[in-house]
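Read the single chain below, which is given as structure tokens and is the form predicted on its own.
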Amino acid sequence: MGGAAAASTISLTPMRRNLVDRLSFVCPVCSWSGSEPVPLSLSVDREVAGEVVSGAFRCGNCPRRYPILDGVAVLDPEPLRSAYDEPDSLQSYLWTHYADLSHEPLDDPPPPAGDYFARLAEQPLGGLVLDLGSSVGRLAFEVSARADFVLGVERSFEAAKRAREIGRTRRVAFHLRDEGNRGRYVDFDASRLVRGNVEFVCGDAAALPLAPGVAGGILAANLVDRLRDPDHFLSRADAVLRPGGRFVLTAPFSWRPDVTETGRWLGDSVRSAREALLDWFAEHGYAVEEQAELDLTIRNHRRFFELLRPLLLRARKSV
């Protein structure tokens, strides 16, 4: 265990300039409204040893400016304060993503979810892989062993920043709430998981800053039922995925009317959400390679855990 000072200090995690060049970001608004992708140009305010700490991406077609704050590129056309930016939410997801890496148990059972992320990442995904709704980064790091490069896109700025911090320090450090106002700082090594072929940005999975056909694989874990328009998201993800690429999706279908209007939920009184997704994959030329149910545990505090049972669909786009 680490002390409070070690866990509470979050240092800057600059964006690597060579990765910016490799990813070739495009304007997430203009590129989807016109016939051709519109590249973003990088302007740097502060750079240290080839790493961009602050600056902006600018569109050559519209006046939009996408800032880089503390090394995190904010490529969201409509940035918002996410519920996942809150400390309690962050500590819950950090536990879910990384508790199995701790050198000593952080809680009594139920167990953490390392097997869940390994299961999603067990098949190779070539080229650029997108982890959409990447949260604090476990799946992106997990799949990086079987991919050329992984880009995590997460709408919560704080979650994206924390994922990048884990990638830079190769450690996981956070305050773990036990009950009420009581808690403890935990600090443990993540070096066996973290690799250098991963980057995270703050962005909207339904307004991707990438050109069509650039991705060899797409991961969307527990995302589709937390979007305003799931059908719109699926069409955008399909456009970015190249022929022959894999689309790996999980969802517990825990819909919330304040997030997704009921008329936009997948499925209806006749078809389940699973059946609606299977129909969508068939209509868009995908071969579904696997269907399964997985278990995922979320920790709120030491006496309150939630068990999710997401559906897993793994599908391959026709060539």
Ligand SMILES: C[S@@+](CC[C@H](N)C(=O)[O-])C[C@H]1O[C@@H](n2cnc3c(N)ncnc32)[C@H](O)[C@@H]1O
Contents of the next structure:
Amino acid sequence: MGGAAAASTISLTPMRRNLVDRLSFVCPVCSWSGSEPVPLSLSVDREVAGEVVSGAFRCGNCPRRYPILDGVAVLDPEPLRSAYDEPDSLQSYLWTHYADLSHEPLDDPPPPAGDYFARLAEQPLGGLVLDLGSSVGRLAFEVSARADFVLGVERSFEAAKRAREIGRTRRVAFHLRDEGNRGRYVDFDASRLVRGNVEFVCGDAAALPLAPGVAGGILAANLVDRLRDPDHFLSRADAVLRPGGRFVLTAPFSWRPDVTETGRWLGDSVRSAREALLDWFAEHGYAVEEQAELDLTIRNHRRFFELLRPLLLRARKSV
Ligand SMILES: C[S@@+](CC[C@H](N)C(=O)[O-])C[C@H]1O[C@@H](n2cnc3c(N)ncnc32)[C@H](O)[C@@H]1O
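Having seen the form predicted on its own, the form predicted together with the ligand:
Full complex below, order starting with the chain above.
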């Protein structure tokens, strides 16, 4: 993870120590291989006004050390740098997540806006909510209105860092690409969205640094078709969700063989991914509460927008 390793220790987005203590992270390797979760202990190299800028979490069982870089805890046992760390992807997701908050439209004419974020904001997710694959953070901030606390777990270090920056500054500032190398800086207020009960870490949704049954709700938006092994991910998510908790999953099922081998795609030539997920929920004791088709626009540049139509499923785990 070159970006993280090169990061400076002078941080604008330090991890808040009170939130770290409250989350009780466990080793994402030992806790899934043994019978008991193994707590991580925090050592601080630099702390400013109660916020940890740099330091590490250490496992009580194995020699692993999970660094805090630029205020972002890297709790991924195998950190990778991916296309989601690249500036072009970041500006695209920053637009997708936040363009509607800008006081003046960022595009002329503005593209049609779906109700994607509003539909997710109204999901009844309570307690400790995990936003898995949280990218630059919009959904975590949206669901934080109903939750006690939201933890975004995102594999891209750069995206997690951006999400934390928005949480700290309550502003969205980035270079928006218009075409080719042309673009402009945009900077607007996000304070109506940002609350203090949200934290983001760099981690793997399939190796969560959390003990079984701690989460009251799980959100996995457009993640399942970006994973090496979706079925394995579902069983890990199920393990951290408490009985009675809700699992909200959205996906356009836009599979890529270079990411997910075709044999691991949910569904097949006979059964759709939706049917495969409904079967998975039934087999694991969940009652499906909502099924909906959503619209989501991704902006590549000012003349290239992609419309996704993710399926939303919400299911409640039996008590
Ligand atoms: C298609 S984007 C969706 C982002 C956001 N949830 C949304 O709906 O706008 C997928 C995100 O999942 C992240 N991701 C991919 N694999 C992951 C994993 N194993 N654990 C956590 N995040 C992952 C990517 O870095 C990327 O930010």
